[in-house]
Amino acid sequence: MAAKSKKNRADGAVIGLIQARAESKPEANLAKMEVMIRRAAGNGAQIICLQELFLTPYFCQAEDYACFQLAEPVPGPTTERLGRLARRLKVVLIAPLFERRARGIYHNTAAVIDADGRYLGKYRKMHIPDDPLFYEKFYFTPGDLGFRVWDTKYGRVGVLICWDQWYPEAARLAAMQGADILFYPTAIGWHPREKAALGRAQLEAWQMTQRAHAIANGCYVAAVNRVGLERSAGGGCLEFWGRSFVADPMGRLVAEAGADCEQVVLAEARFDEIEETRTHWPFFRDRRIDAYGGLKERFYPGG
């Protein structure tokens, strides 16, 4: 889709997702993102989301103390630079960054910048994985800001990050705050040795769980992934599978990127579809909030 006309917030918004290969240096990645953001805006995108930790290769493949030098404050120099770009292009930007909060405290964070260049706030990734080649607990403190949404010029957006996408509770709590669109900046891929046996199932599960969030919450879901083969100094290797997509409130794919190419994904989110879907599938009306106390337990076998 290449929508040229800007839409009013009341009608909907044009989503732009930036799927790219990682360059070795932060400055090169930032320069690439600026080019792709301009391309997206030129084709009508109004709310543009970048991939998880977009300034660097996915360094969490190995536990390396030197990588902490890649972190920066949020807000900070990158949000200031992107704020100027957002103001010039009149677009909302969601920018996932490696945040340095204090000595020894770091977060996997996404900054939200409005179309006038104002920094609106940040989301800190709540669920932190620790799997082979995804050693995020070494780097990131779990988020402590809760599940947040922001009113932007073009719509009310919620932001979650990668591993958060497997948790229906996170999507629900953001949707309950009125999010029109849930964004999931992501870095997910295969170990090349596993791709033949598990690749298709893993990809389908990743897409299916997020499409289910769109259905269960009657909102749009936009997931943006990186692409390409990345090797770490510690011998790790991940093939990021791309396939960034947007799903509508009925879970239908309205846009999807390829598996092995850099791409700007564009999709129109129509907010009247949220109203229509929630009216016909009134999941929020029928929730039994009196019966969900067990969700606060680690494991709740019932009785």
Given for the second form:
Protein chains: 2
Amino acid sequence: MAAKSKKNRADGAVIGLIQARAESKPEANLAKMEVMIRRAAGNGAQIICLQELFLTPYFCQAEDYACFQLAEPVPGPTTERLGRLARRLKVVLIAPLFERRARGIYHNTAAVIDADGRYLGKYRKMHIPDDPLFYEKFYFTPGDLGFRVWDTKYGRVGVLICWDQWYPEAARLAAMQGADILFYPTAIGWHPREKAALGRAQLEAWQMTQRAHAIANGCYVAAVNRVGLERSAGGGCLEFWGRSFVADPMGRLVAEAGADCEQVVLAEARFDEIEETRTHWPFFRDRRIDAYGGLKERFYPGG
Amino acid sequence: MAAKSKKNRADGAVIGLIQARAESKPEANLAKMEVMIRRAAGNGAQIICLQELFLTPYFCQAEDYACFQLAEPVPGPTTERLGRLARRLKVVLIAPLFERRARGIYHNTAAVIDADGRYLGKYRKMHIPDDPLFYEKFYFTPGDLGFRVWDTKYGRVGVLICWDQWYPEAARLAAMQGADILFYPTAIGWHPREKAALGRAQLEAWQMTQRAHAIANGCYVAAVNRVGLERSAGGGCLEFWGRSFVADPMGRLVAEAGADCEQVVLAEARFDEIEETRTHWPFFRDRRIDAYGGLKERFYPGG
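Switching from the form predicted alone: structure of the form predicted in complex with another copy of the chain?
Once more the chain from above appears, this time first in line as the rest of the complex follows.
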């Protein structure tokens, strides 16, 4: 317990986000990530988050039974290999993986590895999308571990995944566990045919929603997204829009990546900013917990 | 019920927001509002929302027992007078008032008046702030009517007030009742001494948070704020930042006022946009209502 309370006295952490283009083979993606993680660590990153399903192209563009072969146990071979790297570099790693849980049960998962290489646990994506070219409900069983945080060497982190971004409930429930930083590994992009009409609004909504989570909860939010045009065998095509970013507890952008380049995003999270912001904007103080019961409903009767 | 379902087939409504500087006397504010309401209606507004506590300067800059004399019953003399105007102009009016409920019990309230002049009901501000120069906890008993919507002639409206803006829970609970538009009458401004360092971030956070409510819930959001420098007898001073706005269900600004001018903001809410947006971004579909129980907690144990 002494060690844990010492950890929590850390006055900040350097976040590293790895924004990359997907290679076709898992080994190539893992090798690329190892290079980029080393670069991030060399530049001072302490908590490094990889993008959603970083080992593969975004295979959910089609419903293909063969893709289940891409899944692996978590913890498993990839977390073991990344654990060794984390220990060597003394960095925390958040590694989003396609988890094989049991025969016929799969999750969209993120593993959390501490800076001594130890596997701390995993988050299983709770909100699963299903839209044209994002056929995730076919692949992923909804998470059953709830919203979670972990005390790492460099701060208490919450991890949520992509579609969770649109749910203030998810951010709140992670922040209420004392997260200093909420990480959102992501795979979001444009349908090329929609981009001219809606592309800007979609990207702005995506960013604004997450910056609003930082504001509502007075904590840091770090989103990491892939880049590149990915074509699926089924004829689908998505242009992933990158723009990985870190927002501070007032929702200000403290770092932001481009839309089409591989990039290591670095940003400092200053934990005194969390206290300062929450003291001046004490939103937690005034939550009407006596009146929030309806949030457990789907929609109001007759509504 | 036939009439109600006919109402709900309306394909849109023109929103009017009245952004104004406060005069010192209630009668002067009411007279000014009547002029501006007529102007808004003359320009096509159908649902018109006034700013928070529109009858007075923002008296909460000081804790002054004498100010309780400013309160009135709701419904009461002001809603009766506005009801006649609403009927004459065939407009829905949302009128935020300082409500005297009983001896020693007061609320920060908004009355909803239909386009036939009928008083439909009231919302009592649920989240009450208390910051230097915003001493609302001294004046206002927290609302006990919950989060509400009303079917008006021109659409189903939810009403929330100012500090409620920072709570995604409030927006969600009103939207879950089928609100087409969430209205936020507001009195927010800068402490002049903070403006240079924090003013821009505060205003952006305020706007972003509410645009995020539009996105998360796929509905329109309309915020109306006062303008002007108000000095209190106690030596306080606030610069209200105006910038009243309407956001569409993708969070795009469809109208926005300046920071220091009296202004009638007009914007069309197109209800087909609500369905279109929610169909493409079906966030309600995937809410994990089985996992949201923690939202009724203050903060997690040990968190």
